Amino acid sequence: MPGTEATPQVEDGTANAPRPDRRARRRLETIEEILDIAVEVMGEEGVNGLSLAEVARRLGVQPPSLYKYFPSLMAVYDALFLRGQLQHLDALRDAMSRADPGLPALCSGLDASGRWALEHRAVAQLLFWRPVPSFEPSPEAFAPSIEMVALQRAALADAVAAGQLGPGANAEEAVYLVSTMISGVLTQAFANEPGLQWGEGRFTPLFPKLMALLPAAFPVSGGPPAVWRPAP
């Protein structure tokens, strides 16, 4: 009958959790609101330019007020830190289940991230660079770099076992030689076409051909190269 089904169960056992009271909801949207305000201070500026006195002028509220909900201004930038990476996260994770394994996935999620980046700049420099040097992001904020780079570590592997590249491309080596073609891009793209976004300009264009470069870095022993090419 309507209205007698019984709730329905999931496996995690979320579905008869409690629901966070008003007073828990009206913190966590202050939380975020915060946060918000906080990307907004420091996309006008700059990173190191963000103030707890400046985010509680434009909450409407007195400095201390903060204090509530952030101890230090380090606490800030730390939960900015951990939502940000999570969000990239989530962008790379979701273009490289989309994508075949190997190279193809590897080209498509650090084609997000830096989709990603140049859409969230004031956090990505926050994420990516070291705009703040007395900021040290805690291990709970670390750790979804840690799976980032673990998700480039598998596509790596993906790719030696189809042979697109060689076993060299297990190492470390290939991870930071990776890393560095992404963030080299991106910090021209930064410095230099602060106004355009992902594959506009003179830099981000040219990530698919240094992805492309990869299997000469990293050549298949017994043959020629495995040449990789960008779909159109």
Contents of the next structure:
There are 2 protein chains.
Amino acid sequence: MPGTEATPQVEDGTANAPRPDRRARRRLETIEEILDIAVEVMGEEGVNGLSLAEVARRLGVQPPSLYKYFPSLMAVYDALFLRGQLQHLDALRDAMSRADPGLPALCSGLDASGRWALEHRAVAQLLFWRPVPSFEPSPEAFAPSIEMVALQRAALADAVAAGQLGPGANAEEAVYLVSTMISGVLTQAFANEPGLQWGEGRFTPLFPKLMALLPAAFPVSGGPPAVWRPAP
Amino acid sequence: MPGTEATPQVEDGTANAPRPDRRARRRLETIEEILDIAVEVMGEEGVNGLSLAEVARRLGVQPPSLYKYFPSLMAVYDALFLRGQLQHLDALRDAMSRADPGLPALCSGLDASGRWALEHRAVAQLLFWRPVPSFEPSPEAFAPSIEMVALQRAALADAVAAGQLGPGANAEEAVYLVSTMISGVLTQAFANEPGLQWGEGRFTPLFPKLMALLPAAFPVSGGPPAVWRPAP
DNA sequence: GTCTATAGCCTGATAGAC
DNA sequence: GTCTATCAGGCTATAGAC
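Having gone through the form predicted alone, I am curious about the other one (the form predicted in complex with the DNA); can you provide its structure?
Time for the whole complex; same chain goes first.
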């Protein structure tokens, strides 16, 4: 918040003491740089392969210096988690707002979600695959994902209201079904097609086909959909 | 193969030198024990958390002793991968053979596959999620997965022949669609519902519903199914 | 096949000078 | 906020005695 300090100062601040907010900004830039490098390391060594020593090496500082910015390795993971959630939420919301409400918004949003995940593989795995057993995201870092679910649920409700999907899509289950579909596509792409973009390969092109199954999963004309039942 | 040795010996073998095949059997038992402990460790520390030192500790030997059985940590991963593939293939094949050919066999097989994965989470992740970047399975360890795909493809072909699915299910794509569905269910269950069994929770009960969508994905009465098309 | 001993690497984290 | 130095521990893997 500018103007908090009582002593005004010129903008390029060549005074003896740097303006406090300038120092703070510089600090934030360093933090962002640390996180960027951490993402880079995770991409090469795997999400678990992140080490502060490697980050320090690439940043050109000694490992202890990083502890001025993050109190522990887990705090770095948490910051990565939060930043990733916010970025992903932005991508989802933006794509949803550009499409018609209801099913189109849902499909566009998930399409953007999948695209984001493939462009940020390491972070996406940290967010949705939980590959670091000793890391549990803090409630603050986890919060955006609640908003994400709410957006999808609202889009499903719009689709029901618009007659694009049957009333079954209002159930809790519908959100889980949709997230399971996108999750399957991304898992297969990650595991079997490293390096390919969204829309390429054997798996991500399946996403539109899966979305096209939603009306069959939640038929408009009443009556429960058929379910295959496993033998006991 | 018994009888290979020229010198016959009593079965409980208290002679000076143990029978060679007895020694070999004992060695195989030790190898199995090492792999069992490795699975246990992965379950607690994550797939990446496997370390030979920890295995040795639990086995009650010193770490160097393990190198008499496996030349490296990656060789242990590879043995785990192969054993897991074979176990999983057995579960799949067995369940398929107990159901009617075609769609029932496919659904039963995948049901058993999912059940196996949830009962062997750590190994399943090693097989299908590839969480250890530095580990690439050997061709021999990977071979059973080719058989697995062949089984599923054959069941889909049977389903088409029986009129349960349309001809689209004969395409390569159909196997990928099915594997994507099961993969999504398992990913969500692993990440969000540790400790739950197959059939419990929010995600694994979705599997029958997903299978029930296959006839909609590959309709019998010709004509391409609708596809949602992302905006450019 | 088991052990001791050890090389040679890595890590996270802290203390304290500047 | 940076550094040096260091602790305390982990790991894979090898050499060589028994």
